[in-house]
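Take a look at this single chain, the form predicted alone, given in structure tokens.
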Amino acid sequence: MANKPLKAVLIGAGERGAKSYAPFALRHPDRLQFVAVAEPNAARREAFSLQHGIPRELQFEDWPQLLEHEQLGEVALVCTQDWQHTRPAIAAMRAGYHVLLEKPMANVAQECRDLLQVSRETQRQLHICHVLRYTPHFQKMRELVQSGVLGQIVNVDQRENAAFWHMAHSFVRGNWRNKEQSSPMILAKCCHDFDILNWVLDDSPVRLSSFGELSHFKVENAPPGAPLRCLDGCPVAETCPFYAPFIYQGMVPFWNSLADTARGFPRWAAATYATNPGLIRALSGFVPVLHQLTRYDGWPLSVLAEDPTPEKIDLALREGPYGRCVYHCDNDVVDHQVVLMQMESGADVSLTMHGLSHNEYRTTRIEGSHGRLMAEFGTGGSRIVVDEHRTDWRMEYDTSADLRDGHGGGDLRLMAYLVDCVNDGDFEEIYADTQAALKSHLLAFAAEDSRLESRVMSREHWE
């Protein structure tokens, strides 16, 4: 007899929540169901409400009043900001549910082991959203690192690219500017790049030093006569690339990015909406896949507004601190930051991060005794190519997943994952997984330590 469908309670009806996460319940209703939610937005929470048909009764303002009455399933997601998700975590889990919890773990390190403890003292599964290792990009990069095919592994270059509109958005005016009200932009960031990584390379770090400051976001690099807001007349409109209309009111950067990493029908689609937005809205009315642009109202406009039509979106310029200069932000996290590691195997690894790419995606490249590996996992698509050295043989591979799925498809497979655990899972392999996601979180808070103190820290500084 097949499983009944898990009950899942919510506790932050966010982007990530709401929109990357539960969606697989709207898609797969006979394997999980929300049941409850906590969010004190309340046009979040009513909008999230109506899409998984959630009673009243069962609409929450805070999450201690959801986790205070009787367990209402098996499975909480917390998907709050950074420095909110220790105690609601940590309550579900006494609570009796076992826990979707996004990354990072908490911006404390301390937290980030006490949430391990729990785990261990409730016997509950705590899974935290390290999408990428779910992707079939990483996978297969996995796949043909273990395989041999590249021999002995001796040098790797990772980066996080971050368009410099998803800085602009993210780390500058967003959320994330701010590493005393969010996370250091390392751990925010690139905890994802220190988990994959170790998982890939099936290797450590026993040293590292890190580099990186706030270079460019800074007051004094402002345009001169620069208003403190975008709209309230810019001297620099026409050419700043951070100009918030041009990010915001036809995504034009948006747009080019993906065309930038797509392939085929839907490179040549984005890449025309974002020259000649008319063509493609006639068009959509005779391929509906193109309403997929046309009718766009994901990230980074979801952010601005619920229901961002174009007049929410002008408001929100305007009065929003998405409309403010980049400039005159109260922004404190680097935008750019190295990390160089040596590894258990004497491989050498450098994670480079910064937030001026021209596209969003990230790149590896590893180098071996036998061969080369070079990948590119980006907003639109991604590859690998693998050389050999003694044949000059080349395997090309498409790693794309569905332009619908977030991360490359890693934030659906990571809720089917979820699901089967919860059903079927072993608690000590699940809860290995959660402390290889420890030491990820682990070394980004190294790496930041290296960087303000300017020294070198060893295995010691982070076990």
Ligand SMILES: NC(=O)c1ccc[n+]([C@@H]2O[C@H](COP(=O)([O-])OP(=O)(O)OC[C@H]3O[C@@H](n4cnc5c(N)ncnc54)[C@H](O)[C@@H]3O)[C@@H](O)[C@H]2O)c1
Given for the second form:
Amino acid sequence: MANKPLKAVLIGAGERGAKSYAPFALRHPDRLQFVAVAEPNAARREAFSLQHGIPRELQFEDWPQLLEHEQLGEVALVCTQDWQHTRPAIAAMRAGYHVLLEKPMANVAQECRDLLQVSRETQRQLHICHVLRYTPHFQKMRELVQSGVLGQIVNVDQRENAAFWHMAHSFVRGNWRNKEQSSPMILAKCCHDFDILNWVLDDSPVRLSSFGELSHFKVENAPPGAPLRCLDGCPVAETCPFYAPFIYQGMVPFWNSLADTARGFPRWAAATYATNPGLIRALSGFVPVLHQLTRYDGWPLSVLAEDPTPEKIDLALREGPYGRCVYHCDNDVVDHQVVLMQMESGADVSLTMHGLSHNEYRTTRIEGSHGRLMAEFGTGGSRIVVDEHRTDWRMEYDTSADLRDGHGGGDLRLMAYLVDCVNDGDFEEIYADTQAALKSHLLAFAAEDSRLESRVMSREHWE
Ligand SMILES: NC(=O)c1ccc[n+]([C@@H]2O[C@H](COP(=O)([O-])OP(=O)(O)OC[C@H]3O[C@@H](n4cnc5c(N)ncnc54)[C@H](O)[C@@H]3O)[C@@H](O)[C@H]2O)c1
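Just the form predicted alone so far, so send over the form predicted together with the named molecule.
So here's everything in the complex, that chain up top.
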């Protein structure tokens, strides 16, 4: 007999909670239903409640109010900001909910350990949003590596190439710019990479060292005469890649090209608009839907304003944090960092994170005694290529997911997995995954300590 839909409560109806995970319930109402929400931002709370049919009495302004209520469902999604994860997640488990917790599980190592302890004590499942594990791309990569086709693996190069606009948006002007207020960059950006490396390789580091700093987004690199805000007469408005109106207005066709299918007009038109706006303007006389190419209200514009109209974006650029010159912000997280790891197997692994990439993508290169694997995973699609040394056999896999599905399909697949686990999951198996997530976080903290203390760290430091 089919299970009834699970009942879920959402803590934090922001970009991730409301827009990345909750759509699963709208697509699969037979599997999951949101019955309550806690969100201080009234517009977000109301929009979410309207979408999911949540009655007024189950709309809360703050998570303690929701969790003090008698238990309303089986699972709680905790999707608040990095520094607000531990308390609601622990309170939710103590109130009887299984928990889906955004990464980083916490921005302090001891709190990450505390979370596991409470999961064990209460026997509540604790799922950490390591969404990459659930993508067709990394699942295929793991399958290939585990099949042995590469032979003995001796060297791995993993790169997290954050695009220049993403760096400027999130890590210079935005929510993750300051280490004390959010997380160290290597934790925020790369706890996923540590997790993926351990999981794909079925291996684990024994020693690591790390280097990196904030090199570019500093006041000494400000172009002569650059004002504090881009719109206050910046002399390099025409050439600066970080010029806020360029990112939030000029790149609208690019954002549209990522979201096009959801809006029902073809992707090629958005791509063409970016290079040849005149052609699309002319065509829109015959195909009115093309007018929509100049309109967009998804991420990252939705971070600047609720329901972001061009007028609201203009105001946000004049007055809000996202209109600041990137060389005059209060950011302190690094813009590049490398981590070198020696693995249990003897293989060495290098992990690079930087925020000045032209495109947004991750790359992986794995060298083995019998073959090589090269992979790209990004907004433009994903693929894996395997070359076998002896036979020159080459196999190519297209691992792209639907563009509408965030993180290469990982967000919604994680939700499907969550529902399966809450219905029938084995606690010990799930707890082993939570332990793996803890390890990836502890490795990120160790890398940060290594960078700050100029030290090689060995396993005792994080185990
Ligand atoms: N898994 C991933 O790959 C991934 C990707 C991006 C972000 N994240 C993480 O997801 C988390 C959320 O990011 P986001 O972009 O959705 O942020 P967001 O700011 O859009 O959403 C957080 C929401 O929490 C709400 N909130 C604040 N205080 C609250 C309280 N007391 N009770 C209930 N709600 C409260 C805020 O009003 C906001 O709407 C962050 O920790 C971030 O690092 C994970």
